[in-house]
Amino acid sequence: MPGTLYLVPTPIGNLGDISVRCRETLENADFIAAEDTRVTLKLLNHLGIKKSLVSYYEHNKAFKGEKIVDRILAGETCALVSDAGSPAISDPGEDLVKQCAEAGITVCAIPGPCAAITALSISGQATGRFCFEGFLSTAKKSRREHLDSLKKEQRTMIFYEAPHKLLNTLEDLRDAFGADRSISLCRELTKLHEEVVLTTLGEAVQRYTETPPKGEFVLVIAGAPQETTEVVPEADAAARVAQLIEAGLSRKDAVKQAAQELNLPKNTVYEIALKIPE
């Protein structure tokens, strides 16, 4: 009988922030899968838990993954860590999750720390519709086309970066959304030196500029304005028209002025100057 997936969320910056679940789960595993045993090795330490650690990130994910399916197959028990957050989100733990699925390895998710929902729950910014983007890519015309693809968003957008490429994302930002578009910038969360700057995209850039970032950072960006279509009352349409006959041109000319002035569609200014007396 195959064994589980179980995905374990690790602190984002607080070691308080495992839960008893967490630990009970990484200590019942047969072994633990982790983006960087180093990293997950001192958290063990500091647990006080000893396991069997085998790694798993984006440059091994394809070997590795089939050798953990296998194990999962055979009848072990296999805890999914991160370096931070939960994992498979944002993460290489997603191309797993999808081998597990397809292999019909039952995979558990353990609630618990995640970097995108603390940040949007604290940013000001808000929280009944959202969507989580990830990293933009470092690739300027996949970042742009990601970018442009979003610029009609209405939902509020969650982003994740580096310090040392944060001033040209808020830059490339900016430049997509607007200088005056909302955005919270969540900085070592659950750390001692946690943050939150509510700004503008353009006094970002300034500050940043100024000052350069330290740490981790979460962009939670306002979504687009909803758009609205001003609907021009047909007796101004008709109004127009009349006045437009008046001053000397045809019920034609008059007809596509009128419509281009008012940016409505000829063919319904036109029915409304079927109304208008000759």
Second form
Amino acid sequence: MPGTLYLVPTPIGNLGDISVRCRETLENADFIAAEDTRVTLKLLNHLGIKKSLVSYYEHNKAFKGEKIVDRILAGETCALVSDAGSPAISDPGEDLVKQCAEAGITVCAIPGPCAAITALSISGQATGRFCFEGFLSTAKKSRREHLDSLKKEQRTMIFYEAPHKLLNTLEDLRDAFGADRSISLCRELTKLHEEVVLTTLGEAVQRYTETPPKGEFVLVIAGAPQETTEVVPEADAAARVAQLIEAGLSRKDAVKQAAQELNLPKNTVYEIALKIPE
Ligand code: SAM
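Could you drop in the structure for the form predicted together with S-adenosylmethionine? We only have the form predicted alone so far.
Time for the whole complex; same chain goes first.
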């Protein structure tokens, strides 16, 4: 009988955020797969848990993933943790979950700290519809393509960014979405210096040009405003009706045709046509 893969979220700053269920899962697992075993060891020491650790991170995940799957298939239970927050969310885990699912292994996610959701909930931006965009690529082409694809995005957008890349990213976001777009910079969440700065992209660039950013950031950006259907100026409709009348159409037919051409309600064009002198 195969074991289970548990995804165990860990605190993103405040150690008090580890839940009873996460703690029990770490205690009961046969082994823990960790992004950085040194970081996880500190957490385990804090919790008073002694457990066998294996490393599972970006550059060994293909090889280590198979070994972990084999152990779970042989009946062991694995708890997967990242350095902070939810595994598999801009962190190692996505591939392991897929490998386990394909091998018929039960994957159980324990809810808990996630920087994206924590930031969204206190951002002051619309939370009804949102999309998570993770880190922007550092490769120029894919970064530009990613930003281009979001120019018309109407949902609130969530980005992760490292402090030393923040200013450059804010400049690119400003260039893509405009200086007036609203942004919430959610910094040092759950930590002593937790802060939410609600401002515009233009002002954010200015702010962090003057004072270099410190700490960890989640960027929550308002979506694009809804596109309004193009309003045909009254003058266009009047000019077209006059033109059609001059060409020999009756006023009624001119209104009908202009309304069709300009995709406007007949009544609207009729009102406009009334103002045209006989
Ligand atoms: N899987 C993690 C999660 O779901 O919370 C995210 C891991 S990702 C490698 C790290 C990024 O998360 C940071 O660069 C930052 O954007 C964000 N982050 C993590 N902890 C944070 C905190 N305490 N305050 C603000 N942002 C944080």
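Between two forms, the rigid core is the largest collection of C-alphas that superpose within 1.5 Å. Being a predicted model, the structure only gives us computed values, none of them experimental. Residue numbers count along the first chain shown, from 1.
Once both forms are fitted on their rigid core, the CA atom of Ala259 lies 2 Å or more apart between the two forms. Relative to the superposed core, Thr268 undergoes a Cα shift of 2 Å or more between the two forms.
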